[in-house]
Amino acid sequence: MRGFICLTSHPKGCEKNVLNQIDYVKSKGSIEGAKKVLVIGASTGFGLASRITSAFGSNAATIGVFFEKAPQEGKTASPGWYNSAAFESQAKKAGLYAKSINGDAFSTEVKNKTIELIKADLGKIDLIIYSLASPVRTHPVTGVTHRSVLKPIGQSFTNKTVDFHTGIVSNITIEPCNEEDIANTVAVMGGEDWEMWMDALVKADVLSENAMTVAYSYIGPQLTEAVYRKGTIGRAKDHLEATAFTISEKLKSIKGKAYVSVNKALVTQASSAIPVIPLYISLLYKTMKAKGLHEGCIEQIQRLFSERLYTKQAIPTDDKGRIRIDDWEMRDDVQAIVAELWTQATTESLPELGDLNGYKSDFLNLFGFGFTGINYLEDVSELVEIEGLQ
């Protein structure tokens, strides 16, 4: 472990996860939905957990962008990777068409590539999911490169945070950001990218009448604001669902559609890096855990396309247009209890309090690791393949 980053990933365990996903998908029924979907940031999360609802609910032929490490000799590829190759495995053999383009999705090149693997194989994509988590990009056109950060804008933010593999809670300060962090921060994490994509595939004429295109953000409770919805991520995400309206406009000659479904706080690499996020999912997760309430990734998503993308009625948003997959975490009975016990949280009280536990083993899920019946012990090859790789 570094941080909030595990040095390796286990083959079988991240296996394991994706069977579990599937496995839940399919327990649930079948979903009306979309027949081709591409799913753009499609190896781990969120994108992981829709190309999965897609295929395993829908019987949809997917094509996924991602950008993972392949394995070498003596060194695990990244988690992204062993998921992907297990999607891939599992689809072949439900013979379901899926295969993967794995490189930088903010370049032109990688969009090229997927327009032209669209047209040879599935002629139109019914369903564009944009699901990409990079704090880097560097520009197609301008070559600069950019990096997100996460501030507060205006002032310093003090709160408390936890350390998720000690669970010491402390006090952390964040100075606030410049003009330039901002610029920066929605270059990467604001809808630009995303428009490119869209605007490439109306080009390519490769959208099906009626196609959609669905992006992921969050906004989160009070306790975060400061430091997540009012700072700079905050803007990008501003940009990213002002971008839908802009996507929809673009879409209408075909009668297509963009959408931003604002979605749970869940344990993910991006959001493990986040301070303060850790600390309040520990104590959310306990929260509604008791109520029943609790989802992962899968249960959202699959939750989001049999309960608001693909019903009969019209897709119900916010007043800012919006899909509120959210809407179970941002009930007043659950964030009341969150405030109290944000309060009453410290280093001692927060193992009864919290579910720190519950956090650290969907981390560890995320590599791979701390699945039942996989044996830790046993030599596994690191050297898997992909069998769609393009």
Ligand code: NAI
The other form holds:
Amino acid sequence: MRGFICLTSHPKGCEKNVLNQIDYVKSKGSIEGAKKVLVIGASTGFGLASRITSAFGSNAATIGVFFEKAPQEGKTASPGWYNSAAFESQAKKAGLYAKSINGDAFSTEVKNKTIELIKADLGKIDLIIYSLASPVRTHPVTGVTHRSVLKPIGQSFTNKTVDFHTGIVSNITIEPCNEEDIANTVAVMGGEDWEMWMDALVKADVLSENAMTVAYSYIGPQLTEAVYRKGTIGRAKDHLEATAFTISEKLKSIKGKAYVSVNKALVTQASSAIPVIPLYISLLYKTMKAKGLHEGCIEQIQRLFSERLYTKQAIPTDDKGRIRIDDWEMRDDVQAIVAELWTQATTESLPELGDLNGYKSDFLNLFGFGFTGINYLEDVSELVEIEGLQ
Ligand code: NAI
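Write the structure block of the form predicted in complex with the named molecule for the protein whose form predicted alone appears above.
Every chain and every other molecule in the complex is listed next, the one we just looked at coming first.
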């Protein structure tokens, strides 16, 4: 471990993670969803769950785009690599089309390569999931490399946070950003690249009539507002949410539509990097588990597809046009308890008040560790191939 990064990953454990998600989706029955799906950011977190739900819930052909490190002799791949290898071999076994592109989704080259693949193999696609989480983006037109920051706007922010490896709760002060930080964060995590993808797909005429695209956002409680929704990343999410309307306009001729779905706070590689959020998540997990409301990425996305996107009724949205699948997280009774626990949380009390173990185990699971049924003492080869890699 180094900070919030785990430096190795386990091929069999990652496979287990994927198999568990496939089993979950199958156990929930079939969804009359899209049949030809492109997932941008398909290898971990919500994107992987979207690919699994499409393939194993709706028998969809999927193309996955991601940016993962391939294994080298003596060096493990990044977990998304092993996840994708496991996904593709399961898809193939189930007779489902699945191919992947590993490269920078922000680049024109990867967009073109994806379009060529769609044209050659699928013709047209019905659903595009946009689930990128990245700290950096090199702009394809200007060549400028933008780096996102996770900072408050206007004034410094002091609050509690937890180092989830040690369990130590401490105060953290985050200094406010400058204007450039906001612009850079919006450039990386805002909607410009999503719109560029959709423009390219429209221009290439590879979208079916009624095609839909969905990107993921987050709101969260007042507790994390200064660093999340009202901070630099929040500005990027505002931009992403506004972009849905711009894209919908552009899709009118094919009767297509763009949506943003607001998802629940979950342990992923992206969210572990945000100060304050891990403490919030550990208290949230404890509360939601006690109420029988807890969901991971796959439960969230399975519910998004089966109870929001593909119900034969109009897709329900809030007053800002967003799909809400964070409804259970944001319930008043849940938030009231979390806010109360927050005031009480200390290094000593957190193991009792929060679900630190759940956090840690979810974090280890992201890298393929901590799964029962895997013999971690057994030798495994790090050199695993992704069958449908282009
Ligand atoms: P993640 O870190 O698990 O997944 C990110 C994906 O993007 C991976 O497949 C990765 O390979 C891919 N990626 C990153 N940079 C890339 C690049 N340059 N080119 C191609 N692929 C690239 O992240 P997570 O948490 O699943 O986030 C996905 C979306 O969901 C983000 O927009 C995030 O803000 C949103 N979200 C996350 C929540 C959370 O609590 N984790 C809550 C609500 C929304």
